[in-house]
Amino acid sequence: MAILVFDRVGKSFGQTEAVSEVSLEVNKGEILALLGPSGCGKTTSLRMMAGLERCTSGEIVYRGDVIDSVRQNKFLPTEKRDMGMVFQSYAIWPNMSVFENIAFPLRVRGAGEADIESKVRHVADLVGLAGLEQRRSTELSGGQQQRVAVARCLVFDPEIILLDEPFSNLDAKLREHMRLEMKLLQKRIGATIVMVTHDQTEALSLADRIAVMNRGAIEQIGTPQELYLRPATPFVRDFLGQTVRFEAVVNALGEDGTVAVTVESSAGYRSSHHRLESPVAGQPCAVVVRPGDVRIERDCGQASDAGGGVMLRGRIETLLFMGEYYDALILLSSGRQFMGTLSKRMPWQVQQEVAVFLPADALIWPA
């Protein structure tokens, strides 16, 4: 059930317009990752969540109420939204205890001191802070500091919880930790969380769904595993994760709406996965594959049939140990280089002379 929609939400400012017509919902008890590179508007969408800027177009409706519209003169404040914030500096006050920076939002709320007592303790435990509490914030570590926050913003059990970059201050693998923690409480405790992020690992591993945007708007929404399977556009395509291109040509059209493509010169596949607009045979194309999906092997002289998809052959030019795995420049039979990824448990030599494999379901783009 939609507990916050934005319907043909747009922003400016003089001039420029930050956000362009955006419409989603945020479902109760689900995370929602806004997902795009700086200044695509991610932020200015967070903050008309929080009342903290007002949108120019559109409405925003709240548990069923609408809380911001210029076409019906309505605004609701921002302490009236019952809504928490994490921003991206932590924003804790460095002359208080941890016990007083989570207990502020209890205290301007004129909460009695033994529920104050109980609520912090309650969730200074949630976060892993018990036996901190009388500690400055100075003395905390960043890790620390980012717990404070997100106490601070649970101790008064808002309806939704907003989180801005709430990680990128922290290391990486600090960082890997906190996510995992933050999932954890999210189901343990059901909370509603929008996340702004710019970072693609972190919005695929946390979120139930990811809007992408860009450029103000936004371009695909969806759960993580159909954004990044199924990309409705060539942005979303490449935003999130990495991707291989390979030149090639349509050759053929099948009645059953497959389309049959020549990759790299080399002998192509049918595939129904295609996003070509109307093909027709000798138009330009391109095949794109996540680079898990290559198989790349030491060239034996196998068949080209490669399963239903396609064999190219190369040979490495650069190869870089990358501890897991190889990374190396491949040059094939084309005349076109890639990157592709080698498994460390072969021994694999410059000038080598590889077998590169596609799958039959790699996704087909225009050229």
Ligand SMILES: Nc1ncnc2c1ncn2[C@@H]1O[C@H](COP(=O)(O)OP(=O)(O)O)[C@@H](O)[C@H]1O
The other form holds:
Amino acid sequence: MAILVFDRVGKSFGQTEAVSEVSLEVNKGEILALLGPSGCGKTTSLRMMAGLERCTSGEIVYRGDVIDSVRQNKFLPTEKRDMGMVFQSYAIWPNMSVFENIAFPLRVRGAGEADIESKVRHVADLVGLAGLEQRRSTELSGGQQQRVAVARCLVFDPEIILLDEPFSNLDAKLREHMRLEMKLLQKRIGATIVMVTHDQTEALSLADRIAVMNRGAIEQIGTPQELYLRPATPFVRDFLGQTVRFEAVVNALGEDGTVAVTVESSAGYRSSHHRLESPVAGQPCAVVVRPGDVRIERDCGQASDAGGGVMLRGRIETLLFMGEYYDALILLSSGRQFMGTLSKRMPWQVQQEVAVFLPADALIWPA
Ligand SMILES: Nc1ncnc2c1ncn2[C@@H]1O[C@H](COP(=O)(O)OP(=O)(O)O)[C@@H](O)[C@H]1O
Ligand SMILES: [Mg+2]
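The structure above corresponds to the form predicted on its own; please provide the structure of the form predicted together with the ligand.
Time for the whole complex; same chain goes first.
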């Protein structure tokens, strides 16, 4: 069920079009991530959800009612939206205690003292701040300050929680930890969260759905798996993770819309996931694979089963031991090179012959 709907929402600041024609739905109980590079319009979108900016075109619908529309001359102010927001800077008050910081939204709403006491204790406990209620916020670590900001948002049980780059001020280790904490907390309380991030790992690991944004527009919305495995555009593909690219040529067209391609002048294979529009035999294209999907084995000279995919032959040029795996520069028999990942379990050697397997469902793109 959609709680919040963006219907072709746009936002211009003078000549700058920060957000253009964004349509999306936020469903109850989900974590939706807005993911994209700096300046692509994520924060502006979040601020429009919160009512901190007005949209300049389109409509925002919340719980079935239009809450922002120039055309209908409607606008529901922030304080009437029942949304909690955690800013990148946390915006917690340095001279107030943890307790008073968390209690603030309840005091604003005129809650009674006993109610405040029990709710603050409850959320402090939820986010792991129990026992620290009397500390000043300045006496807290970065992770603890982040928890205060989250607790202050949870305490009034908002319909939607909006998070803007919530972990960006934390170091890498703490960020991973807080990510896990946030996921566990969200499952426990069933909150609806919209989070903004430029970190693809954060979006992939935390979100139920991701909207990838580029230059103010949404390129693709879907589950992390859909986006990672079946990206709709090169931008989404490259933004979500690394890829290894192989040169190919279309050599046959199937009736079912599939194409058979010849990869790096090796035997061709069919793909049912091609993205070639009106492909033509002989047309150059690219087979693009996530590094983890390229399987590299010792080449024993026998034609191994490529499982419907394709096998290429190559040779290890350089070997870098990374601890958990090896990175290797592989020279293919076609003369092209690529960086591959090798299992740490094998005694690899430079100049060793290898077989490189590409999966049958690898993505094929126009060259
Ligand atoms: N208040 C503002 N006035 C003018 N331009 C703005 C304002 N806020 C954002 N922008 C511009 O809108 C674009 C999107 O910004 P923003 O939503 O902050 O991106 P993100 O959060 O994805 O980094 C940028 O080009 C930014 O410079
Ligand atoms: Mg931003």
